[in-house]
Structure formats: structure tokens, C-alpha cells
Amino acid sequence: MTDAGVLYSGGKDSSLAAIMLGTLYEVELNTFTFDPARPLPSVEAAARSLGFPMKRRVFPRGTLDEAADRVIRDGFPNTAINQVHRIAVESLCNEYEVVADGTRFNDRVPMLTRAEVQSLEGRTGSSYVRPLLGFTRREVDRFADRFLLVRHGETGTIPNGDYETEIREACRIRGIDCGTLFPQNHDQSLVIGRKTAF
């Protein structure tokens, strides 16, 4: 079987993508952080509950500052988060034959465009797949309820591996009120177990 590297935050979307791909490939979960010392016990526990190995990846030095600068300059996080996501996907495409994430039908961020995906695959020879892309949030939630035990909370209050947590902190350190830059009541998830009976 071909190895597949799944971008993994510990949330329900990337967990479901990994489960789906696990029927076809040998899956390895990959969680990116800006800070190599950032503890990820909850994400590691989520990975263990799924039964897939996990690797911690660290973004190149300067990526966090560039992302925070972009959020502050734009006044919103979308472009910065998409930029960071492209870096993560491309990094994995240089290592795996198949790379995946948990982006869904309704997602705007992070989301690579069709042209970006075609360029990426042409340059790296890797396949970039999004198993949940055809599913709306309602269906993803239905799948999650069937297969996973999930905890929910607002970004920054739940210890998952989402890019936004560290970008928000970098903006806070600069004295910026994140409430003016990031959407309010942005729900995040963290997988705390996998249901054994379906």
C-alpha cells in the first residue's frame, strides 16, 4: 500500500479524513507547529485513539512572524492561514505519494484552489486528496457522531493542533486585540476517542 500523510490537528475533520484514507493506504498523521517546544499531549492522545502513527512537523523559521504580519496587515486571518496551509501541504508532498487534509465542502479556510492543487501535483508528483470535500458540515458532524468521541470549544480554548492558535498568540504578543481580527465564536474540535461500535 502507498503511504499517505494526513495533515492532522486532532480535530474531527482531519480524524475522519484519516479514517477514510486508512481503508486504502498506510496512514501517518502529521501535526505542524511553529514552536518546536509546543506541547501537544491532546493531539497525540487523539492520534493514539485512532490507531495511526503521528509525526510532529515544525514550520520553517520566520513563518509565524510572516503569518502574524499578514493577519495584522489584512485585518483578517484567511490569507495568512491559507499561506501557512500551502507550506504544510507542499512540505508533505515532498515526502509522501499521497497527502490529505480534512477540508470540507463549505470550508473557505484553509482551502487550496484548483490551480494551486494542479501546480502542486505537477511540481511534486504527489497526489493531494481531500476526502471530505464533497461533504457539508452536517454530514461531517453525522460521521463524527457515529465514529468519534469529540470535545468542542472556541479557538484557543481547546488544545488541538490548529494553526490559528499560535498565530493568535503571536498577534497577542504584539499587543493586538485578536477579537478585531479573528472571527468570534469559531468552533474547534478535539477527538478524545474512537467509538468501537458503529
The other form holds:
There are 2 protein chains.
Amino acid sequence: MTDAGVLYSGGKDSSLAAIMLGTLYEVELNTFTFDPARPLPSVEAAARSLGFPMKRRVFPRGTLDEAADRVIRDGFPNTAINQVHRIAVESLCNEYEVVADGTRFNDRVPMLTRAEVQSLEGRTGSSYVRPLLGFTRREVDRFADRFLLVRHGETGTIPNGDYETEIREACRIRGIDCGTLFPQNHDQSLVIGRKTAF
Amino acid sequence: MTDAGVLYSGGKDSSLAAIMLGTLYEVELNTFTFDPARPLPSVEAAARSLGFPMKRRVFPRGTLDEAADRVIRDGFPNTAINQVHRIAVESLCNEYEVVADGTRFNDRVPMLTRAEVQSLEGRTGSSYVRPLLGFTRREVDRFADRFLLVRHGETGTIPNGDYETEIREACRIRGIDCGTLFPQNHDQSLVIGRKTAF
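May I ask for the structure of the form predicted in complex with a further copy of the same chain now, the form predicted alone having been displayed?
The complete assembly is shown below, putting the previous chain first.
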């Protein structure tokens, strides 16, 4: 089967994307951090529970500073998170014929536009796929209930591999109050087990 | 498992959508025609080759005339085909908790907008899912090569259950030259067998 590199946070959506692709491709999970020393024991445990190999990836130096600058300049995190996500997707396109993530129909960020997807595929020659894109919230929740054991909580309380935790920390180090820049009650999830064979 | 009603033409895309959903839901195929007497032996054979039950559905009287009027008034078929597709989706929402179709990322028509999907789900209480929406052409073609035996040809030469054949015929009966209204070289497909177990 063709290799697919799935961008993986340990959360519900990227876990379901990996499970769905596991019947179509040879899946490898890829978790990006800014800090190469950031420990990711919970994400590694989530990956093991899915039964897919996981690779740790590190963003180029400077990416975190640029992202924090952007959040502070914009006053909101969406553009910065989209930029960081595009860097992650494009970097995997250099290694895999197929690159995937857990973007759902209802997501606003990160979300590549149609033009960005076409440009990415044209430039890299890889396919970029989003197995959950055609599913609305209720169906994604239904799959999560059926296949996964999940812990929920707000950003910062859940040790998954999302980009937001490190970008918030970078803003905080600069003395910026993240409460005003990032949305409140941003629900994060962490997979802590798999319920049944798919 | 939850029942899912899949809009089914016998073509490659709706067949792949059904196969992908078959691991997540109890799938029933639904093929709509305007004419209740239109024979669909090739579509029924395609459905049998996938191993899913198929139901024949008929559009309300008047739907075909309205669609033909619209194509002739507009000078192009897209709006009419979208309207017809919405009628089909909405009618299945009265019968199934989950309704699906074979819309792909690269499709222009039929394509429900984000607002239309949200409105549909709010009105009917059903979920509308599009398992191929997150996959670009190369990956859909890859799945088709792997799972399906497919015949290709232009509209009218391939006996699948698409809306276009009957709308073209209705325009022709009114003396309208369809060649000027419908795009040339519109590739249609018909599944004639399944290659391997999914």
C-alpha cells in the first residue's frame, strides 16, 4: 500500500483520520513541535493505542517566533496557526506521496483553501487528503464514541501535540496575556485508548 | 450500526463513497430517476457487485420540467443539477439518520455550500456526509483502480443513473440543442465489478 504521513496531535480528529486512512494506506503518524526537547509521552501513548508508528518532527528554527509575532500583531491566532500548519503539511509532502490531517467540515482553523491545496499538490507532487472533511460534528463524535477513549479539556490542561500550547507559551514569555488573544474554552482532546478493532 | 442512505448513480464516485461508508454504517444505495419506468439494469448490477441493497426512488412529478426549464433559461445546467440534487438529498433525510453522496473535493456540481449543509441538517435532523470530499482526483482514481472495475464514456453513452441523461432528453423533446447547453466531454463512469474485498 502507498505510504501516507498523517499529521498527528494525539487528539480525537487526527486519530480518527489515521484510523480511516489505515484501511487505504500504510499510515505513519507525524507530530510536530517547535521545541525539539518537548516531551510527548501522552501523544506517544495515543499513537501506540492506535497501533501506528509515530515520528517526531521539529519545525525549522524561527517558526515559533514568527508565529508568536503574528498572533500578537494580528490580535488573534488564526492566521499564525494556518501558517504553521501549512509549513507542517508542506514539509511532510517532501517525504510522503500522500499527506493527511484531521481537518473536519466544521473546522475554521487550520483550513487550507481549495487554491492552497491545488498549489501545494502542484508544487510538491504529493496528494493532500482530509478524510474527515466531508463529515459534520455529529458523525465525527459518533465515530469517536465508537472507536476511541478520549479525554477532553481546554488548551493547556490536555497534554496533546497541538501547536497552540507552545505558541501561547511564547507569547507569555514576551509578557503578553494570552487570554485576550486566544479564544476561551477551546476544547482539546487526547486519545487514551482504542475501543474496538476497526 | 446506524443506517446510511447513499445517493447512488452506479458511477465510480458514489460507489467508492458507499464502500468507504460500509465500514462505518449499514449502507443502502438509493438511485433517483425522474421517470418511474426508466430501466436501470446497469445500476442494479453495479449495486449487486458492491454487495449493498439498492432502492429505486422517483422525483416528485414536475421536477424534470422545472429542471429543463431552468437549464434552458440559464443556458447552462449547473443550477438545475444542484437543485435536483438538493431535492434528492433532502428527501432521503426524511428516511435515514445519515445521508451521503459521492461528492469529491474537485467537484463543482452538484456541491452543497457550507450554509446549505448546516441548514439541511438543522431542518431535517439528519447528518449529510461526503466521504470523498477530502480527497483530490489522484487519490479517488487510486481507490477506483484498486477496488473497482469501471467503464468510462461521455454522458448518454454510459447507462448510469445520473440526472443529466433525463434532463438532456427533456430539453431535446422541447427542440433544444443540448450540445450548446451541456458541457462537452463530460466523463461519466459505470461500475461493472469490484476488484477486491475492502
